[in-house]
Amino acid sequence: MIDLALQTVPGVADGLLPAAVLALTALLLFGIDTINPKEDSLALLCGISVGGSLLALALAGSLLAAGYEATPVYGDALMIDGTSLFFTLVFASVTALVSVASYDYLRDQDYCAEFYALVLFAATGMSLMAAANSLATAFVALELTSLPSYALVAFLKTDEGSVEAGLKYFLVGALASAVLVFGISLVYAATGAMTFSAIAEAMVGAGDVAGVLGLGVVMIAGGVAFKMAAVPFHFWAPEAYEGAPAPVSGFLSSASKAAGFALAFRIFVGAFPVEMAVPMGVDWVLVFQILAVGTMTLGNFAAATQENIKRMLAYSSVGHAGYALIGLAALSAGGPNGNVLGASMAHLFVYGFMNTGAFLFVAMAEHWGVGRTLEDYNGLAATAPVASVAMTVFMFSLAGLPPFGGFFSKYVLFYAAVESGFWWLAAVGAVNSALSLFYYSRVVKALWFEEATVPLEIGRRPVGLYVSVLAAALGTLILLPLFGPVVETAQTVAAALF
């Protein structure tokens, strides 16, 4: 039925199916919960959520592999192309991992259907953010992602830390949305357009209002930087990630962050082409260069001082946002822009597996009653060697050590920056990556080389969490031989944006 409805608009059905599957799966979960609200159906809810995510993943992957042609739909409000499908792969993969892990995490919780539905609605909004081709659509998709995210962070209603984190996240998010809307209004006042291509065309004659346009662009950059958790818009992230359920922390730090980058790539490449914006004095590339350096440096230095594992991973995710920002900070008129932007996309793809897996390991430790400090992880490998091997893979991959996936994604990203003439960005990234090895290795040392301070009794092994952690580790390792095709695909679809 859905396929037939979408077929009424030529060229729309296939491209919109992944997002439609995510949305319909969320509605199906609500329907089941409405019919049988008191039935113990966690396994069914989890199965439907995972099934919908994997179906969306398969659809996006098959369309991307088939070389889906860019198709504007709904009056150019959305652009379904390789970039939107590539990012949908990231969102669907993380959603599937989080859904499996949440089976154990939600076993003693109420409102399980609502939890899974919120995750899928947020994933739907992320898919639309990656396909946005209008500032109005971009804002609506951003809110569709943000509103469920606020509720997910505050999901543990009896936990003061979760409720406080959700409230802080909501207040800061509302402020960021207001800044973004104000920026959109200024851009519309200067250009009289909302779709990205129309804004780019209107910039030709907007020299007399370049100041208004420039202010609008800076405010839009601030709005999307909030979703990326880029400095100085990052201060919500450590509080939200620490207070939220660990699977939600992994979901937000991986999928939500990637969605922020997808939206930024769309807006700044499509609406404000660098070859037109910089000569007008609207140098948004400089803005992202400052954000990239500040985000990398502050994120890694802050992570190095943390004893709490979740806060360390939160600041680590801030640092990785700085690496990914090189994709925008190294753009130039006439440069190999598709290569550097595609390298950033490939890094976000690898990051989705290794960072989500790290947070899911923390969720497993919380399930066992292990504390959140480094000292609490001492000797954990003696009791849970398989899971500790997976965590070691995540830590070394996040640090960028060979031969793990994070090394290859960082190498390609830094090489693309040098190729674009921004060797100093690559140098800053390399120095920060070396610094990150210090705090990532502390986790590995605690797991394998430190003596446990107290005896640890694991008891029942959570099947869902084990499956998701091992799947994330396997995904990180599988990307080693497959990274070549991944980065080639990312650079190909990124080049089509220019």
Contents of the next structure:
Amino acid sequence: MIDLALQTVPGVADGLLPAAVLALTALLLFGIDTINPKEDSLALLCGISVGGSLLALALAGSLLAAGYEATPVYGDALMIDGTSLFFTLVFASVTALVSVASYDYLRDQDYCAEFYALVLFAATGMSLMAAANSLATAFVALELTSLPSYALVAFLKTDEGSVEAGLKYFLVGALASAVLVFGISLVYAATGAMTFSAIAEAMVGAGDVAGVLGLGVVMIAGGVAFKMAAVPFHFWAPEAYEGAPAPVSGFLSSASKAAGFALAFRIFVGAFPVEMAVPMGVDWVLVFQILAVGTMTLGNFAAATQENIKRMLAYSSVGHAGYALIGLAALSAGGPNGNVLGASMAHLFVYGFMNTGAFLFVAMAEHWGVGRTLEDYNGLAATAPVASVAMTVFMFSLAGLPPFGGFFSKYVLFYAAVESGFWWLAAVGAVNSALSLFYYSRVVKALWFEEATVPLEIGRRPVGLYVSVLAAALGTLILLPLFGPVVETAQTVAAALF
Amino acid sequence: MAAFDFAPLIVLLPFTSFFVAVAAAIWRPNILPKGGALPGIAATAGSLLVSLWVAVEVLGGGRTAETVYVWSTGVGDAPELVFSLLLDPLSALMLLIVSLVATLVHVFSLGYMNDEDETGLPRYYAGLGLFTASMLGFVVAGNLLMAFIFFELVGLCSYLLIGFWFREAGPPSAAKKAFLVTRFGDYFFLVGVAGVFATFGSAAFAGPESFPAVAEAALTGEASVRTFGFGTQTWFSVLGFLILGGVVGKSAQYPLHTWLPDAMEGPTPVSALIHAATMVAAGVYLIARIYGFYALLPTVLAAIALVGGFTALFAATMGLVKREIKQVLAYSTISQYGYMMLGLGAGGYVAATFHLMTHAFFKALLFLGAGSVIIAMHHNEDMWDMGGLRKRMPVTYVTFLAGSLALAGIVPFAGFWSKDEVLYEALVHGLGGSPILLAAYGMGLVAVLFTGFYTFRMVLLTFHGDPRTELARNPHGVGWNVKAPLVVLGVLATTAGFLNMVPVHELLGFPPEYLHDWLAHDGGRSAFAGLTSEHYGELLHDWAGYSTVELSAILPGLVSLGLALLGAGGAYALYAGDDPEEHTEKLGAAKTVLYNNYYQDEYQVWLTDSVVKPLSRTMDTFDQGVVDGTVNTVSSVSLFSGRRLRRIQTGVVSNYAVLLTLGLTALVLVVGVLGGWFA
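Take the protein just shown as the form predicted on its own and give its structure as the form predicted together with its partner chain.
Starting with the chain above, the whole complex follows.
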């Protein structure tokens, strides 16, 4: 089915360049580690990692700006198009931010080269997930993302929390992978095809095995829901985010989640078109509606009662997965599907900046030895005003307050849902957003309005963390004027999927 | 069109002086010579020069309506929101009036504020600068929203300036009252602005797309507008009344006039500015500006005329018994703006504009004259403590007398010609088939008698007879900076009426009625044809059913002159001697009523206490109980369930695996049953 020989034609792999750059950077880091395991020039490793991800970012950006034409490569195993490039943009941005931020975090750690290599391998896997055009590549790409992620969560080998989180993440992840691969096999059994377009064609004749196909589809949905951290596949998320090094938490909750969405968009729009699947009784839109409502509600409700900031952010990221799920839940035959899906993609884009930024702020607080609960953040603004301003921007943007990026992306998302006739999804989203303001503003209140219980001494100002937090804040703010082009691009590339 | 290119400077110059004064007040309080007066004088004088230039250009047929700045582009069909300039004869005339009076008030302030060693001068001049800039911006506004924005700025500035002496008890309270009462009217105006946008999709004043033009087209059936289920004319009348709410508040018409007498707590030059050229004038100017809209609405016009006539009479009666010189002037202002409203409502667009102009001059003069007296009297304003100032302050006396003759409407002073024309318009249109205007005319006519009386009572008590106190025997001298503005305004109060001598023109066919000619033509630009008095005349005839009877202007003119002289003579008979008596006691109960301003304040306070407050309390109960209650319930439910949800997260990974599997199974069951997989 896959004829690699065909793909030696030069030029075809143009659109794969960003992913290739990420992979090569990872290999380069591996190479350095192999040749000189004692390499401890953190600046060099960080520089390579940041350079590689920025190069990938620039390549993806320029290809996207040039209006890249959809190109199937490797015998339809991958599809390079606007959507894959758009998501690569998100992944590369988050990778760059996280790499810069890790510079300070890794100062006293060993195996730094491995850390960066793992991050970049995961990023490679993510951009392949966004380009997957067959269930086989989808699974391989997903595992390529997951395996480095497990290792990254457990990176602090001497820290009990980190190791425990890594193990839990791995166990739940293994279960989810099993579900996914079982789902894939059922779909293959029903349609006899692996590439998405072939599955879509084969569905016409699969009416009498709709049950088998449907079971497979729901299980695939479960598999990708694990990556998105959607309820009830979210249990790993609070534990993993809490235990993992904060930059890794940021990476997982932003990029890895977005990758899950990218894969879901690909599979469900490409392989199981709404207009065919729903009449057959394979109503995956309903699945995502249930997931969306459950995820939004549970994520926000649980976040409201957390005292630990990282857990609060973890549940908030579960809540945001719920919003983004509207992109799949509000699809309908003949509806303005491109707008809905594009809005969801744009939300993930904005979310990439604001959520990563929030986790990086937590990383900075950890770096200073500030505790992990909300109370420990009391009066932090007095000692670190610039970073606190950035955190305030992230919190308000996550809550969806104007005039920050998060407001526009949510607005467009809910508007698109209403436009498609799913006003109730938008209503649930709006109510949840209002609730979320409660717990986000608690952080802001603690930072600015509470008195510090213990006088806070912060030593060094970590350069890398500052740079990345400010870059993320800048990203969140620049998205005010730039949001128009972003959402237009997202909706254009999304419309091309249908 | 060079002059028009510089027109934005008219607004920007005083704004700059505001900015300079604020900056100085914040960083270097002593850097500005004269506390910021000089930049203010330079800026307003600059505005005056550019206004003159613009007026010359307009005289030569120039007109413009241009967009200066688009601050919100509409999505889809939504209207664009812009700042635009409209320069036509009306706005050019008003620019001249406002910038002239503002300049003179700045100069006068040198004497009233600087020479009296007041503190906080940069704040004072900052306020004056912004006040002037706001009013000028309002005058040149090319659309209703922009007009509303500057209208509000004018209100804000009057608040700041009335409350200038905020450490005393009276001024802050008066400032708040002025702000709140006018705000009450402006609330209706704001709804009206929104209504105009919703109805016409445009709020421009000029051109074929302007809302008066669209309204006319809609009435003839050539255009369709949203009327929200009302009849077209009914809905337009609703809009007209809403906008009128702002006018009634700002121009201190009954029943929202109560703020104006209290506003006397501000510095006297500010009162001059408020009464003559800015705040109060803004309301009447607004109606004149969109007269093409009001001319379509006979109901609203009749209401305007009645409110105007009633206010003219009502305020004049209250002016009869006041003791303080500025109080008399305050009620005269309310009364005179009543005449302008009467003129507008009665179809006398030119007459009302004329009276707006002459009143600006003579009322500025009277206030500045009163200010001069107040300086001399060491800030004692009680007329019964004055007397005999004539000999000690000759310049002030002569100019004040000119202003008083104009106010009373004695020929040939400016006020006679304009007030006479207002009354004449009301009479001819009233006789011409709109009898309701005759009632308004009657009230206006009686008010002439009272005006003559209170004006000369004021002059006689202040300047004539023997000095009644030591203060009046040895008044404080006033400088050139007080006298010069008085002389300029004195000349104008005497001569401005010659611009438009309707009865003389009728008698001799000469001289031309300059103001009629000024406002009548579009300068050969058809886009501005909708803003001419000729066009308004047609609209009034076609839509409001106003027609005129052939009637000489001479006899009505003689009647009102006779009444004014009668009132003045009455005052002379009662108060002329060396040592006049207080006759007000003889009025008995009527005096108490008049002295208490017909208990208007009391009844408004009663309304607040017994209607508004209980209503507010009910709303508060509803808000606290139902709205907040719901919200609080929701939040406690969600926090409670959040705590429950936390318990699911046990930390035991096998529990997670179970929950995950059960969740997936549930999903499969739901979708499967609904999808008919098990059938």
